[in-house]
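Heads up, the chain below is alone and in the form predicted alone; it's given as structure tokens.
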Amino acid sequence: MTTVAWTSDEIMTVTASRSLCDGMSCFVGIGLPSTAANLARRTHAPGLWMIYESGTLGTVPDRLPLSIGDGSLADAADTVVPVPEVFNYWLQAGRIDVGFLGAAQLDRYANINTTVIGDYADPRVRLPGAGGAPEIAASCREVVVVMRHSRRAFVERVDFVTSVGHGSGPGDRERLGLRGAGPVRVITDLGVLEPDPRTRELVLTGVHPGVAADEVRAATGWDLAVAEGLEVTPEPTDAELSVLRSLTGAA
């Protein structure tokens, strides 16, 4: 039972953390994905094996890393290997269960943009770029995306495809030779979206407590379909909130 008030960011992070199971191997992106993964390891999934693209395998940092180059990741890792080994031996070989990614833009087929907003040659905003995200999206057995929900972020078509989700629909990943299943879940501060098994288009399958489906549709840049059996996300527990706030410094 939850007795502590929580925020939309907190329920998003807790919901994302619950996507991870004990014993999984997880390729972790910096930011919201890292917070969710570290929360999972400190709560219900103590055996979560976290990998960051800087080459830290099985890391258990005592605080949230500021970047993939944060020394706390290396200090707390089972081992540190060269970056090419992370990608060639672990990721591209299909050894990673789940990739946790963020995005600046996401479209109806869960394609991710972290490169530019606007025209590539003359962008309005130049974003941090790809890093290892394209390979994570291509080769992890499944991908979970964690991001805040707005019409600016959830667009009909991304301005640039940094990382392929489900392309333009069924069969695209297979045609491109991508090993993994791609994004299986998108978790936001409003709810949860999952790809339709037939069309691969994202569908609203869950909302957080107090959020209406129409509110999520209004914050989405395409005509978002809503699942018939729309679920309501379980609230964060007091224990989850306590651990999360100790991680983020909000306690």
The other form holds:
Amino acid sequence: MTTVAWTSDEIMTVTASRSLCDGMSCFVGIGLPSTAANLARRTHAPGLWMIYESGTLGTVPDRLPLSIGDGSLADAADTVVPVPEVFNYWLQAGRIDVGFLGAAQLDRYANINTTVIGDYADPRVRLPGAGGAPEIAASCREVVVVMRHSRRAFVERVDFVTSVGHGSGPGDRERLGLRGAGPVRVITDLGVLEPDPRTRELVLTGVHPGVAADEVRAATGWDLAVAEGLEVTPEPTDAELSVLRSLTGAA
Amino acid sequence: MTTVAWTSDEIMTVTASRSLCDGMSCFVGIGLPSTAANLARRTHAPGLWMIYESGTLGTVPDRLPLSIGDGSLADAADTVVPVPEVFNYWLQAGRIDVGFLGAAQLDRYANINTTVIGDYADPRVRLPGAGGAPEIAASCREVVVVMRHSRRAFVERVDFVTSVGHGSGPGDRERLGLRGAGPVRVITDLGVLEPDPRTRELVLTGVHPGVAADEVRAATGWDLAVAEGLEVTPEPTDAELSVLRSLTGAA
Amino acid sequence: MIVPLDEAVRELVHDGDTVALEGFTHLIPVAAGHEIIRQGLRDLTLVRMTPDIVYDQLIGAGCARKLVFSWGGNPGVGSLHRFRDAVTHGWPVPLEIEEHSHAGMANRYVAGASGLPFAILRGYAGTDLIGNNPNIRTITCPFSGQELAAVPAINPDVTVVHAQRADRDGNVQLWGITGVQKEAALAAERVLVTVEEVVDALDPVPGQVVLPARVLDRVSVAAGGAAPSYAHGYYERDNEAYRAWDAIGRDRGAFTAWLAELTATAPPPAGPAAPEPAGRGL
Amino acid sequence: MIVPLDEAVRELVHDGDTVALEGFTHLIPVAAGHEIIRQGLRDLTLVRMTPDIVYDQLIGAGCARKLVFSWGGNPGVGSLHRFRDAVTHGWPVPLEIEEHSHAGMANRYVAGASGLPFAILRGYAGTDLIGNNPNIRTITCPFSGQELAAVPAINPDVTVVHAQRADRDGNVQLWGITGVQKEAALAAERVLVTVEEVVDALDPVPGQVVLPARVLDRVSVAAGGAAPSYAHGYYERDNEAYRAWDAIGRDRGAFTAWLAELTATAPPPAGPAAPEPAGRGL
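Switching forms now, from the form predicted alone to the form predicted in complex with the partner chain, please provide the structure.
Following is the full complex, with the preceding chain placed first.
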């Protein structure tokens, strides 16, 4: 790996932020997704319309919130609505362009597990659970997943389907009545995975600078296919890095 | 009829107001019910908690509203909630002690018609329709009906059941899953009718001063039974009359 | 986004549309209703919980082929005579009706705003509304076995509401009695909001509903556009006008004269209000 | 109506009750949770969309036999170790869980507040939540034939929420992020509200939720009672305390020491707040 002026987490967050276009509405999870969304809003997508599940619509926080319900989110919002409204009137009604999710486990069809590692009745690790994710994954026009790459996290089959990605392949989302397109991109600290349009299986479509496809395959728990014409992520710009670091306090 | 210092409408309204106890929550319809509720609040029931279907909870209007959505109701309310909430969170949830309704037609089982006179498909008179009444009649702990007495209005069987009173007799409300007790009292310009506890049929239980039971029977479209120990309504007090007239502007 | 009212109606409302002009006594979009009459729209399915005189006018003008509603009257005054005439005599055109209770209509809008195909409620049981309306059915609770009423979502082609104000981006703010306007707007395919005024910033107000610009299609300034109903903080209800409508609506000739006058005049300018503002105390 | 917190908990909460202490990051009823621990309540079914450290504490103290929830974690920090320990090792007592999504839980409260036995939503389809929770079923729309999810209403025996203030009659006002507190309170058999302060009049505030006294059972003053979460307009979130909990919760010994200290101390006085108010700017 070449020496770089940025970390693998930073290029992951920058790449994720580039998934967001100006004017989009974005349902933002806390952590990496929130950092990426706030970065996008301060760089190329000033009109990004961020919704947190606490009910803050169109919020423009002056700093990174630690939780989805920080006071800074309420103060800076176009409006604050009760939690049932954010799920029913906004998410379920299909008004959100992109849902930004994290995951503890993800499988080759981009199904998401944030519930348990191991058996549900007798788990090896108990995780926080579903939160808003099942319906974010179902109802947003598209979903972007941001998570760090490892064989433990990228598995052949998730231990528990908390949120449906592409189920077990083509036609599953339609059969289940899920109205959004599902995960269109998984962004990791190594590269970018996208579902094959035909099989819906995740394929490596991009690597970050200095990362080899084989490295990504080695960090993936299934036999990861590599797209022809594999792209290399453009390096983070100075502007992106300086805004990101001012957000995370790592300047 | 003896000469009286009050009109038949006034004793109707005063009698209706006496149905309301201090501290009760009351779902108030516009017109006669609203006048009676506001009178009660200014006389013996200062803690009457009035709800209008426009969403004003616990309102204390400084004058009689002309409509259920007057600005004076909003200004004087404990809180104003959206219309879906007033019906779902307050009425349907069973939080209202008494519903105060008017009617164009009422039958011997206190079923209420405010929809059409004549055939529904080809009505003789088209009336305003249901409004909140069907669910007020279903869900309030009890219902009081206020309306003027006439053979046209008090009929054997309503042309259209807009709101269920006691259906076709005992057990009907339970069968229909209606959770409140239904109409417990009908107050008119002639007297007071109440359902027989056994048959659920309306019986004349009280007359206003100077009104004979036969007069009421003659103004009723079915063979109205008269209760043993028929009561005579106590005359309106000076205080009641003066407050009522200050409300209606007929001082 | 912010365009003159005649342009907004031309762009958003078409013959045959299902149109909800909502307002629960307060903030009734009267100016927009009059513009729909002026533009001669036809075959509309009009939806509203509480159709009052502006719906009487739309019906009398022959704009509607169907009315979906729960209470149709002149609040505090009496009946709607144009509505009655259309229902009982088909004048000027026959009017089909679909009739609900308030609870049913409110929940139909909630379902529409929520992207659900139907809503459930405790309602209608034992009434003759059920037998006369195929859009009222029953459903069984899969947990308790209880029977409840089911009604389909309402998703109007166009919802029109009136609000106190908008900012320059088209975000809208209304307060006071807010009725079912939020749900009616969120349930619609297209949304037109008329406002008393456009301001630089929407300072928060207790009891406000904010409709973000992204769920709206057009905002038009129509100062006084809710009269003779009222706009909380701007002007009061003109109760006399409601009473006066009774005589006009009662008579086909008087109504026809009223209609001729309305359609002969241009829409009111978007400038300062026609009715005197009655104080702005929030 | 307005009584000390220990008295209110004694009157309203009983062993075996289903108890919801709601709060969505903001206004979490921590003081009330601690009083429940102090009073040694047992076999509670705890309900909350987002159980966080006060639920970790209740679980670690052995108050709960079941948790109904949709996301259990230390927001912005990580896992709840007492919760994990109870689920995976049954320490100090086994913890049964019933698990939903946020959308499902929010709608369960809405149904509870609405007097409905169940709620419908587009949710859960294809997830393993369904197979592990008999309280998630499907229902068919009687109009469109679409399949939707159905979840039963939640009607807690007791709901506890924290609010900014109450008036002397016990009417309560909260604002900022109001989460699902209104629905949780209206869904409950009994309601306890802790407040920062009691005031003479509840001046309206933008974004407020008002809970009328008549739907509440007891109001208790607990200034600072939401800390380490925050009370909008009173004090800020103590992020450091959330981070610090991780080390305590992670270790049974450290937790046991924490618990001994909590139960040894009397409840905080109802007087001036423990944490410094951080400005009251509305």
